[in-house]
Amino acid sequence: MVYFKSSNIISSLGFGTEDNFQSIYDGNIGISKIENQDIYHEPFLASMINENILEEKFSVLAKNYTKFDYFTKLEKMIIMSVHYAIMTTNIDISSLRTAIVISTTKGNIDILSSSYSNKIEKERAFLWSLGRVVSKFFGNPNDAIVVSNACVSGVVALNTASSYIKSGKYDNVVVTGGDIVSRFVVSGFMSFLSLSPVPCKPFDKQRCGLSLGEASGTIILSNIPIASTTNFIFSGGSSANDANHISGPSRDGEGSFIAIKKAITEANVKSMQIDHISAHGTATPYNDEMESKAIYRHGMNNAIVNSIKGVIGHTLGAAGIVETAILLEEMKQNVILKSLGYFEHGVSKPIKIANKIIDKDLVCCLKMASGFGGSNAALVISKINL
């Protein structure tokens, strides 16, 4: 079995799975109006994570570790976030049977800027030298594998992560990712007319774009259980590619239902087994749309959905491994959280959204993610006793 032993996120809410799930509770929300000419000449909405708190945080942590005299925001973002959650392990992360599996879509792509400091080498940039910038942190031995598929790298990451254990090939997989809100990604996303002028509103009738977001998270899968406690195993994962357009998932779902039905076949559960879906859920029309009609196509129809990115935002390449911690303490407090910014029905499709905090017995739960490209993901987590 494929255990999930540990996680943690960085994000607007909190610097801990905990304090974010905690501050979701509570009705906060991340997302808020920036006016940063640095990132775009008008100002626009995202969840971002407070510079001053994570400089401050990480000269600690850097106190102790620091290998190279100078760190992007993204590499102080993924390494703090490791450093969490590996902190409530018995992992040794230096290890040769721990491997190292990061997620993101852009990277260091803020440092190919002009007006980025000359310090750190333009070469920072390729998605390997950020692999290798943490494993070398680390004192990790391996090479680190970068998954980058848009953003479904989140949960493809968790994926392939658990296919190392189950070849034996490791005995503990780190998974961690991030983005962050840059000059690129907001200008790319002003340029699809997709970002909405209030916080989004997933599987609402008047949702109208996504809200961007930066986080980092990290969540830490092993072949060995926490001992003498409810235990949670990565039971099946699969991906599917749709192939309909370069930027807008199929209308039909037919990816999604793919990636599900994969994924499900391999946790041997029936589709009325799973008790809540946590959506990728970014308020665009045609995902919310489509992803309906994938859940009502599996029969899913009394599963409860829910979307955290009317809190934090897409966070883009981290979004399928915050959005899986969350959903994991979910499953720890027997929870749903609410999907802010729900109100009234706007898909095709009568699947249930949480519009409230539900207490309900989670026991078997899926987590979906899609993007650009035709990408499709989906993953099952079980809850055991042993």
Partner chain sequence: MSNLKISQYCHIKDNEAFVNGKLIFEDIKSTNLKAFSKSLYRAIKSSYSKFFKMDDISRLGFLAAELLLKDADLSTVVSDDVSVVLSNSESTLVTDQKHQDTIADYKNFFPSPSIFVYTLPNIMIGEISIRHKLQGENAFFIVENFNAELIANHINNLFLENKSKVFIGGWVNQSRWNYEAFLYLTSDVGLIDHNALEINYLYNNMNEI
Given for the second form:
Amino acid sequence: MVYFKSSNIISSLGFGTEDNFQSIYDGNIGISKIENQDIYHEPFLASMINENILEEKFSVLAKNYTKFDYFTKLEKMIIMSVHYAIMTTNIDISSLRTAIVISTTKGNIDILSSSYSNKIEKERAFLWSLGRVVSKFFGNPNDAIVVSNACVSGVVALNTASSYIKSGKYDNVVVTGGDIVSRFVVSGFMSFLSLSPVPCKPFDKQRCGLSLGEASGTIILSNIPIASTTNFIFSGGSSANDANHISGPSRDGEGSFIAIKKAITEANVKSMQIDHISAHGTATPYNDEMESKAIYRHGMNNAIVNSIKGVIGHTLGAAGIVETAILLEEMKQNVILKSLGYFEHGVSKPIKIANKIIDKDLVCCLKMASGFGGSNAALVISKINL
Amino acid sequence: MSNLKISQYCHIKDNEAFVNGKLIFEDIKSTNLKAFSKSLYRAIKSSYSKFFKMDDISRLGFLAAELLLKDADLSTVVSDDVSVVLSNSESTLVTDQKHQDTIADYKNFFPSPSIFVYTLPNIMIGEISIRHKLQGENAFFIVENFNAELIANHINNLFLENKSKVFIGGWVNQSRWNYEAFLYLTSDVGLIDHNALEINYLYNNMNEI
Amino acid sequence: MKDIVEKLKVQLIDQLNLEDMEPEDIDPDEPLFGDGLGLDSIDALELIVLLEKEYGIKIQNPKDGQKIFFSLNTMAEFIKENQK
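For comparison with the form predicted on its own, kindly provide the form predicted in complex with its partner chain.
Entire complex below, previous chain first.
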């Protein structure tokens, strides 16, 4: 079996999973107006990590390590996230039996900009180099595996990691990932006219696009449970392609439907057993509509759906990991967080969106993700008592 | 270990295209991937107007899949039983640089949505999937060098977990100076065992099955 | 008007990568989307960029695009009316 061992989230809301969970629970919002000419020549909305605090915390952590002189912002975010997640476990990250899987869409893409500090060699723009930096930092002897599969990268990375443990290839896998809010990405989404002028409103009638966010996240999977307590197991995961369009989601939710079908089949659970769904919920008109169809087609009538993107935005390569970490925390506390930004039902199917904080016994939950390239992914988490 | 077998493979690089180790096309005149991909597209008489919309690396992946699946009969396979697992070293950095060039100067700031959409490596998986109606698993890995073990292992795991029955695996890379695609088709039919040793052999030697 | 249409044909082929088409293949009255030229949602976004880049016209509400980008003639008309 594959057990969830530990997690971490670094976002605008805080530097740990509990901090982030509590902050969302308290009704805070990480998305704010950003005025930064280096990123975009006009003010825009995004959820961004406070660089001074990041710097301060990293210098404390990096005191113990002097193998590199310079790290990019993203490298710092990811290293810090792995460090915090591994700290709470007894897992040996320098063991041959421990793998590192990294999820990112654009990695250190800001290096392409001519204004970038020349202290960082251009080679760091290669995504595999991100893997090398992280594994070297922690003295991990295996080549880090880098997954770059658009906005489903995080869930695909978790699925891949769980296969490594199931097949016996590794005992522990550190799944980490992240992306920054860069000029590259902001400009691109601006040209797609997909950024919302207000903090994004997943599943709401007035939703009109996404909000970007930056974050790093880590989830550690293991073949050994945490002794004598409630454990969370990775019970199924899959991905699927819409085979329809490279940027627009399928109108009937076919790819997402298939990914969910395979994930719940592997988990050996019925649709009605799903208590709660952490949706991709980007708040673009088509994505949320598509997801509502995929959920409805599965008849998951007992599931309450939320998206935390209204709070911390779309964190791209981190999204699947960060949102799964929050989902685990929800399951631990038997609480479904409010889907911020949702007021009036704005999708055609009658799925239940969490319009407030809901207490519910959460035994079996689903994480969904979808992205460019027609990609979709899903995973199922089940609670067991040992 | 799985019982998967490799039935087809193809290789495109240095202005040449090989199917199952046999040279099927060369064009010594083309000086870049854009020109070569167009002449290969014409040579194999593909008719797919969306081809011209793709960026260079997606064209490369698309053409490799055309060659790979030309003689493969997938009509009896359910679409969600065909998965695509690809890898490369440079993600989409050549296209990334094109997007970067449109945003470097805010006085001449015209980011193009049709360039930006291609700045993700798995877009080529999307293009191949649309063309051949493939709805199975997807994964794109970034590795410094071709890594047969990583791809073979991922595909074997998906097969053993009953996620999918037929797989396209391989490598599609474009750098500023060169390009290379190597794809193989694996399922329960074929003559070559699906493992890293055999895949490396096919990748390094273009001899016939 | 005719000049704009002819110029647009070339710009369209260039900007939208319609490499297998010649300017004379495009009928100015033919719908650009759907059954006509078969453009898609990314092309629509690209046309918005084209108007801004080549003609200095910014479309305030993307929903207006449907009318403006119906055909080459409607596009040319819009350019004529809005060009400074």
